[in-house]
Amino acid sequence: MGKIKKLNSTARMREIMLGYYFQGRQTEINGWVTSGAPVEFLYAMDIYPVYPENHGALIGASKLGTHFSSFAEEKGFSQDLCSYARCDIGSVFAGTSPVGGLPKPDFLFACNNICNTVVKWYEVLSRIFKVPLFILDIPFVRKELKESYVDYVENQLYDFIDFLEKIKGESFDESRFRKVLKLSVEGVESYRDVLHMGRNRPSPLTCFDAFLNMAPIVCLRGTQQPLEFYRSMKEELDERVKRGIAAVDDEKHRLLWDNIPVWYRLRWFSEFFAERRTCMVADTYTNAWTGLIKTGTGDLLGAVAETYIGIYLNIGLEEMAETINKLIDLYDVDGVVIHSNRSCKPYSFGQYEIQKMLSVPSIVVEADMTDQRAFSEAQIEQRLDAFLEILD
């Protein structure tokens, strides 16, 4: 198989995330939060956010997705449910995980801009742990973002501040919040600079590098750590470009990945494409965290609301196709690999319609982000080889 050129930054990322999980057990108050939620409010109140979705991805990457899913399935949770949810709930029933399990939450914060499964998932967790749950309801944007949508979410954010003040027993500090938002924006900008390195020919990184190193912008957004980490990662990639070091030797094809990665087969996919001189230079998943909050506006909560309403999974199919086509142009790719993810219905629904609207050839492969039972190596290899032949 093709040789993988590991980034030194990945080892640093693992150190950061181990520290993140360790610190989560030491904090006075923590809240479990969905990946698409405005975490900046928690950091502004010195409340530690814990991410069950990231935990599910970690379980998947450890090749234990099926194992922990079974604990949830034995309790009656269907195999058709999101495997992040099954992994996380299963780890609660199992009492452990690759990081020893997550600390018991003091409250739960679910935002449905990524999917509605998280609402039911967090309702289950609320019953298990007997802790309060705040649901931030985000309107779906079919064509255009309406002012009424922003007002609706902004009003809920005021309610959420009241919720956090009761949890913490302290008043919300707007000046502290502004500082957190500033760090959030700077961290996202730094992260986006890293992803944009894939525009180089040849590319110094693959989307698999991006997958492995995305955790800080999800879990630590609004702190100093992502800003420093991604600046350092950018320097490493700049050095690769200067020295002519390509992520894939003799880069021939440039592709874009759509959907959540197949966590338990990242290495397999990376080697498969490298062997065929194909570089996966970008993806829709990591680019979903590149939205910038307009902190210069007078209506700060409105700006936060607008950003979190307009994320990738909360828009219509035509808008999704337009976003992918912009990425196709930005990264100058030859084709798109579409992961039809058994677990993630919002991400996978409509992919065959989106496929018709893309400006380059594409292929759909079926799998699951953490559940190994939904992966057929022979079938996927055959389909991808046939697709690459079309691009030759």
The other form holds:
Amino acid sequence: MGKIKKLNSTARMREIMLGYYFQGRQTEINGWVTSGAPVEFLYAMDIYPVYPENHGALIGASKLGTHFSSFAEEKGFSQDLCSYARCDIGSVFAGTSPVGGLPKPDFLFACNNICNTVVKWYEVLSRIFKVPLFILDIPFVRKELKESYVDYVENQLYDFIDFLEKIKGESFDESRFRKVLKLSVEGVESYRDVLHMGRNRPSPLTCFDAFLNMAPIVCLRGTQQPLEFYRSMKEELDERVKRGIAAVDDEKHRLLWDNIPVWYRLRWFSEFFAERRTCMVADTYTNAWTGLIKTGTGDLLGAVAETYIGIYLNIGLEEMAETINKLIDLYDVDGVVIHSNRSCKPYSFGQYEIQKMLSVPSIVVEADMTDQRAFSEAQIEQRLDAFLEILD
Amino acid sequence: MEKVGYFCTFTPKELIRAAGFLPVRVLARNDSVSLANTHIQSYCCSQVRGSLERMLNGELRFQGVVFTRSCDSLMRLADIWDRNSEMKVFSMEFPTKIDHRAKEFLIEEFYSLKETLENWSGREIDEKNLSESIRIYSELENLLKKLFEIEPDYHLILNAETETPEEVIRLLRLRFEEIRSKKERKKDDTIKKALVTGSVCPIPEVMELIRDTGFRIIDDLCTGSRFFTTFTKKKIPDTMDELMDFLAEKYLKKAPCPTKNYPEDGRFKYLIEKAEDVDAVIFLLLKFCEPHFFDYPQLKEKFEEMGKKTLLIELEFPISTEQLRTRLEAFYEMLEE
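In place of the form predicted on its own, the structure of the form predicted together with the partner chain is requested.
Time for the whole complex; same chain goes first.
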């Protein structure tokens, strides 16, 4: 029986996130933001960012995805819509959630570099809460990044600063912003160092540990907290390596996960692979948060614009496959498990093409990140077992 | 004439034609798919899956295809298409956020498309052929608008999307003569007006079913009035820069689509106004179409506040017309009560 070895850091992470959610009730002004949005602007103005996507993941991990979705579905939101959105909108109608619901927003900030879904989702929220919505419109880069794209986004960043200044009634402080960006970069670096621990053979962590512990880099990026947290998490992993403790005993196979996790089955997947001496050492989802903002040069907002345009989901399939192949080399994996996620079209459509471009074997399993109804245990188990057999 | 395919009505077909191609809208058929299954998942809409199927089975003979930024599914389809066909593929961005920044950005994109099309055809797009192209399409659009005010015709609109504008203009003129020669039509009190709003529905039979049930259709479909409705009335200018500016304005002022974000909730306002004197609203949505399905619950609520009854029809091809007929009849009867 494969035992899951819990990291002490995960308990620390829970404390940090509890503090984060608690803080949300006390702040004067908050904005709901999407996971791929440049949150640094908010932290630079002491505006508390609320993450409905993280909230969705939390609801999913609590196995309440279907429950909270149903509140949205009763109001006419289709079961085919993104389940993060359904959970979030559903918890608004329900007036609660595992963390007691999110604080009512003062404004909404959606950046479509991760999907066009967030634009629609935030439009829905803006009609419910009757608060201003700022859309940061990011051109999709299927082939090459054009200068006009960077200009377009940079101009909108100036508009966004005006927008925030009006909301907050204070002017934007560039030196403060630079400090936040520096913290953001350092936080991302320390997070990346943690993920890179998966390169060890055997690996001291699984991607399920990475999923569980990703909330600070998403929600608190630009503050001191991720920096300290991921440094201590790295120490714990270093210690494991030193003492020869592997995340999965007798690590035989090393795999890479593609797409958002199946939040309500993290434990199930962990145990499934551990039992089969297989370590899921890394994934494309958490690695998407390791892009660094190049802050060195003069045109600061241009650099910010370029970073947020270039994120993983906003590029073409060939570049995505190239990125995965780099991860395959970096983590030295034997195969890829591809989660075809009913909730996330831009992440999932094209996976069959990506498969053909990968340097190692891969398998597609169909599920949903938060909605348990889309999970067929027997089918997935059978597919994964057949796949592992090929790798043997 | 060589053809260039396009998907989204926000694609400036005027440029495609000016480069010497016939712009042809790629639309799914009322069939199930088989080949497409190994390239895209089943939780994708029928328009995307069905169009891909047509490409894979060799039905489409295009020099190239233009993908215009609209929804996530089409965004990914561009790469899938590119990897599985010999056709040239170009992706054009269209701003999602329709505000004061949109036009400058869009004009840049139009210039890139222009350059690409010129490379494809080896023919220069100049002021002369572009203004002629703009002129003929605006003539076509005006005629379609006039016809839809009298009575929508979903065969003619399909022609307009896939054939030369000259030919469709000829057909439209014939139709107007027919209409004129008919006697004054009697007002039928049993006819109910329904706003039919939704995504792509390239199947005229569906629309005929709605009409046969007893509805007069006020159209807001992507394959209906949104194909030709724009709110500019400017004169066609002379220089290339002015022509591009003219085109950008034309497409930014098109009838609103849920893949775009409009100031002041522009799409809702537009539809609420359109629904003012209808008896009912029929949502005709492709299953899995996120942009439409996110708008649906709150739009429905607005219509209900206006006292309108609504019906949601989810489309997945092939369509069972019998089932659809039953639902439409039940809805019509409910309105009678």
